[in-house]
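As a starting point, one isolated chain is supplied in structure tokens, in the form predicted alone.
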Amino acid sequence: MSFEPILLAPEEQVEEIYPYRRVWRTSWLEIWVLLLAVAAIWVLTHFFGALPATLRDPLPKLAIALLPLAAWLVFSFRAERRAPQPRPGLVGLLILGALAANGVAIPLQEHLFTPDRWLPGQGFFGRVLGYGLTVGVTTEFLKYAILRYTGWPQRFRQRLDGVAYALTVSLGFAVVYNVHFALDPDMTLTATALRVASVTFSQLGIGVVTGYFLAELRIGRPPIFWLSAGLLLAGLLHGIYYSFRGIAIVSGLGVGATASSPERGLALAFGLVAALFAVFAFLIESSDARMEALTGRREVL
């Protein structure tokens, strides 16, 4: 029998190092940086008069248009490089997303679909289907094609990989759209800032849908129509967002009301990205937990 004193302090446990970048954390940091920057521009313009309300200088507008890219480099890309197991090919996907937006998505939207010419007069559901089945499906199919034919399936080791890669491609789309808005001589700095944030939030939020469905196709056992349903859902989310945005920015109930409130459009885009991040974070966590439980059960058996 041993008479050595018993130590009452619990044994110290070594915390396991998470090998990947925490996608949700860095993406939220980017969103908050952009939101705070836009809020600062709006307050300095409307409350303090430090910035002229009619400022149309292209350099400040280009700076705010490129702010989402700068935030991604500071938070997501730097964290990815510091991770024990970084995700490869992110810069290439960002560039491909920008090229697809500039070379395919925008020309189709401006010269073939032209939704702003024939959809405003349609009813709400007509606008949802019109925007969703043209601009929405085209945008998300291009994102899918980039992800499918560059890194799928070998780079999809877990479901969050699909989210990380889809967010990167979506950022490439958003940056190109933002630069196009910034180069419009009729856009003021405040209007550009509000539009940049709205476009970035909507692209990131809906891009998560395509990334999740593609990752689940690689890791899980979805039905045969899984990917088609995912692309259709993502496209219709574009249509729903555009339709509600048209309602949100118009103030006044009269038929002849012309005043607008782009701030409400920004609030709608922020609500969209927050809701989609929350929903798919829950779905991914639940799917991973079920898979881990099944794997552990099989090992026991």
Given for the second form:
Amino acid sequence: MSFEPILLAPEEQVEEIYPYRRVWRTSWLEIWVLLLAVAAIWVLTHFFGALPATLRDPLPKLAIALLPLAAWLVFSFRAERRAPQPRPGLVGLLILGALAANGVAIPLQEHLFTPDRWLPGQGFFGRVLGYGLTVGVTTEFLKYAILRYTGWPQRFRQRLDGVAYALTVSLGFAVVYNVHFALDPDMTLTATALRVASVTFSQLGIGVVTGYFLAELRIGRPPIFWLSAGLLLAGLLHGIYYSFRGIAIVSGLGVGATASSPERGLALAFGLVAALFAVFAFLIESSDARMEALTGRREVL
Amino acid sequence: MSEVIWTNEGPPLTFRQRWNGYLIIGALALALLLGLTLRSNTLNATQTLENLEAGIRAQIPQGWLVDSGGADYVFRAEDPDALPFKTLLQVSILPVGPDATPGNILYLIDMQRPNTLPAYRFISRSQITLRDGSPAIRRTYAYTQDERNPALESLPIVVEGVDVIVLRRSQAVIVTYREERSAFDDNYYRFENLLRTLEIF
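Switching forms now, from the form predicted alone to the form predicted in complex with its partner chain, please provide the structure.
Once more the chain from above appears, this time first in line as the rest of the complex follows.
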């Protein structure tokens, strides 16, 4: 007969320290902060009347436009600095993302692709293809190029590194788009806030696709058309979001001056980022688990 | 805990990684080619408009609203999606005497326009040659248009217009393009397309 002794002072179990910043957790915090801030502005304007509906001052609009950047500095960047093994070069990627958006993506969109001139008359699939194959692929190719020619492959140790870096570049894109909206004198504070949240959520959500495909190319053994497939997928996701956003905002009946409903556009953007985060978290977790089962480790050393 | 030392030198690229890098550029080029072709086809898609009674056939942009029941024009096509001014293409025919010159027609138009177009201003006049070699007069002008709905409280918009006048036997054909001033140059190609495809028979 055997028995296990019961210790009066059991040994303290040593918890393994996770050496990297937890990307999903900090990104979710940023998203919730932005969502709550935008919801607060909307409620204060439309329910309590505390903010005038015609408020067009540039300062509050700039503040809401820069809120995603502030949230990133508070949650992601600070957590990265505190992590035992921080990811380097994040600020540089953020600046490069902003420069590429302002110097290449926006001029191409406004002067060459001009989606507002020809897409509104198209059907759903025409919009998906039209927007995805012009604005969508260009945006995601620029993000790819920044990641590819700065830190890839040496800074990609695990699949989540791809997500972390791609989210940073996407935030640079989103901030520039947001500032452009904020400086538009015709936009009210509420409209700017809703637009800022929509743009930020869609850029972050679709940016994850590019990061995942780049990380998988570094770590796994994908086929030679892997990145091309990722680029087209990300581009078409932009197109799908653009098409559904049009439907979400202008569909429905209303008794006001217009029947448009920008808050449905916000809900769609939030749904997009939540769905993409969930899907790619699952894909990354299952790929990492498979790799751990085969090789005994989850990262490239 | 071990410290990670970052270097700028990455590991050498594998065959798959190299070819992924090449193919993504090809995929971008292909996607842009398709996207820009789709854009071009959409913006330049046309439909044929024919009026056998007036002897006019022309290509106008697809999806535009066409009105061919006016007393002073053969047809008028407007872009229903354009804001704040519905871009307009119009073809009119005026019966003229055998001694009429394009200058006479211009004088007649200049007499009538200020009565119908607010703040009408003549801008320029030039001689041009159409594709088939026939001489014509090109005249530009501007006027203001007020929003008809007073509840919108909008400012008047400035509209720029151009007429091309050409004499055909005992008729003067007037081809007109009008657009809000800031979008005038961007959509001018539509007017050129109309002129290029206009047949008078």
